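For reference, the chain that follows is the form predicted alone, supplied as structure tokens.
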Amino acid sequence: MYRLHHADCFEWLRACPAESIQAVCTDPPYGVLEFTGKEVSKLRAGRGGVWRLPPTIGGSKRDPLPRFTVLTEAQKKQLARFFGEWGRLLLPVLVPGAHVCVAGNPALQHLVQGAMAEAGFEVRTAIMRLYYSFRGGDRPKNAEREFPEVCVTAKGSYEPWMLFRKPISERTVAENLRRWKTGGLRRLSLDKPLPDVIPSGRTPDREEAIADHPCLKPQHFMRILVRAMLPLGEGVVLDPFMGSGSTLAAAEAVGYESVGVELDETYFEQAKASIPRLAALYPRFIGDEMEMEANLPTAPVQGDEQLSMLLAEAPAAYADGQGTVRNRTRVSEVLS
């Protein structure tokens, strides 16, 4: 069961009751250039903007990526007061031991865990999400032919995702998790606990058939780490910054109850629509494994027969760090 409000998280939070909310799970928009009205409209015309369009490398189409090189020191101070406001409000809402996990950009991370611990959280450690990215390895702009040996930046193959936990308030995490069902993360099984690193394919056609948001993080990952948010599978897990629902579709497929809240109506209505389409997919994968089965058949959804069919007969395909496309996500294979 999902909740989904139109709102801004921050006036919404405000209201909230305390100690209502056991996890949240969310990728930002860092609140600084890429989403704000001007540029969205910018993306959605093609004409970029702050966002980088170009068209194909090498074959391959380029999702759109926000420049964080272009922000200045004074909109990264503003980043970090955007996350200690937004920090300062969801503490109280947070039942004691309640995990916070936030997607990161590594040259940003350090502001945002600096905010959060300034706002009453403890910082713990990071999930980090390897796979294929076109971000970084670039030569010196116009001056490639010069320095061809030389990149400006090392070449993206990670994406971090910040855990913060709000302080226990029992003497032990045993004594918490028996008073609020928090204070630690859920394992894969009983042998195996959550690795604090995660190979992960891009976000596959399929997916983005559904939600056409350039953020969508792939339901591979979604569910592993929506899964790991509730240590006892209880509670509800919130996304404050929902774009088109990949989390709470992700706590769908799990089985857990989940709240979403999102500013911009396009990507509302959107997440309407996307969010129980994309739970139906890989009906078998609840995110207690690493490897995920991707042909498997699409759970029929109500009044939405044909795209269910259309689905099914698309297997999710994944990238491993060479660019071959696979159609079962191992480890293994995405390492080596």
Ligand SMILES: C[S@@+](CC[C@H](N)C(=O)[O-])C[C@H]1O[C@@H](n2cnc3c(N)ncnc32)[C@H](O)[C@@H]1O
The other form holds:
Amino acid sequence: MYRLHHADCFEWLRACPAESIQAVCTDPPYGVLEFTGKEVSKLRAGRGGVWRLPPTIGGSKRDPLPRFTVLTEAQKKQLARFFGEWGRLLLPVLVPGAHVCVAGNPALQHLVQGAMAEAGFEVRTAIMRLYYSFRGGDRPKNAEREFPEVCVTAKGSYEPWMLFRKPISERTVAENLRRWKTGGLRRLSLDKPLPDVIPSGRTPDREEAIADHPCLKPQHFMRILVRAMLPLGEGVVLDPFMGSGSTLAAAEAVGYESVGVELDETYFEQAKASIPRLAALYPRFIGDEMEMEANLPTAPVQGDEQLSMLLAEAPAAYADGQGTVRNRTRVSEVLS
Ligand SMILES: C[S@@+](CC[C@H](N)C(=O)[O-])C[C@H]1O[C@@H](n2cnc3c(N)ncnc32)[C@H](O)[C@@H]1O
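What would the structure be for the form predicted in complex with this ligand, given that what you showed me was the form predicted alone?
Shown next: the complete complex, the earlier chain at its head.
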């Protein structure tokens, strides 16, 4: 069950009843300006501004990405103020012990963590979403031949999802769990805690075909994360920057109640249509394991060039916690 609100989440949070939400999972506009009316117009026009088009690979068109390196010092301060105010408005709306998971960027996450800590949250950890990224790894611009052995920054292959908690009100986590049903995270299973590294992939084409949002997150990752946010599986998950609704779709698939807020009318309308369709994908996958068998390819593979390039970049193997090293990167995930 879910409720959607077409609103500015700052206004919405001001009017929200105290202690009414048990968890937050969200992918905010952490460059702050990329979802302002001006920048969204440039994105929709396909040119200029903070959005850039990544290189085409094997003839396949890529989604635009926000270019955070263009943020000035003043904009970084604005970003910290944005999260400071957001955190202060969010805190009273949450029950004690509620977890808040926020998608970030390695170069900006310290600003968000500092602002959230000042707003009264505990900084717990960050969950790494491993995926193929276009971030970093380049040689110095216009001097590539002069410095062939140099990369300006490390090649990126993770997205940090910062984890915060509203301080518990009881003496122990156990007492907080009994009173508020929050304070901890839900394990994958009895013998597997939630790991802080989750092999992911880029959002599959079949999901992007349903929801045309430049920041649509994959259901595989979102279901694992959203499920973990309610330790006893009870309560409401909020996404205040819902976009086209991947968090709410994940909550639906997992069987949780959720609330979404979105400012942009186009994305809001898209979310209404996309959530049930995204939630209906992979009906056997409810985020309680790392593998997603249902994501195996259903159509013949095309684009060998793209495949070999992406596989070469993809994380190779992960221990499954029982001593077995297995390749977790599904061909379908890197391809689709
Ligand atoms: C990074 S996107 C989220 C995309 C989402 N993860 C998905 O899968 O579709 C952030 C969203 O926050 C929205 N947004 C920006 N400022 C907002 C605000 N003040 N209140 C509510 N939504 C806002 C933007 O329009 C954008 O759709």
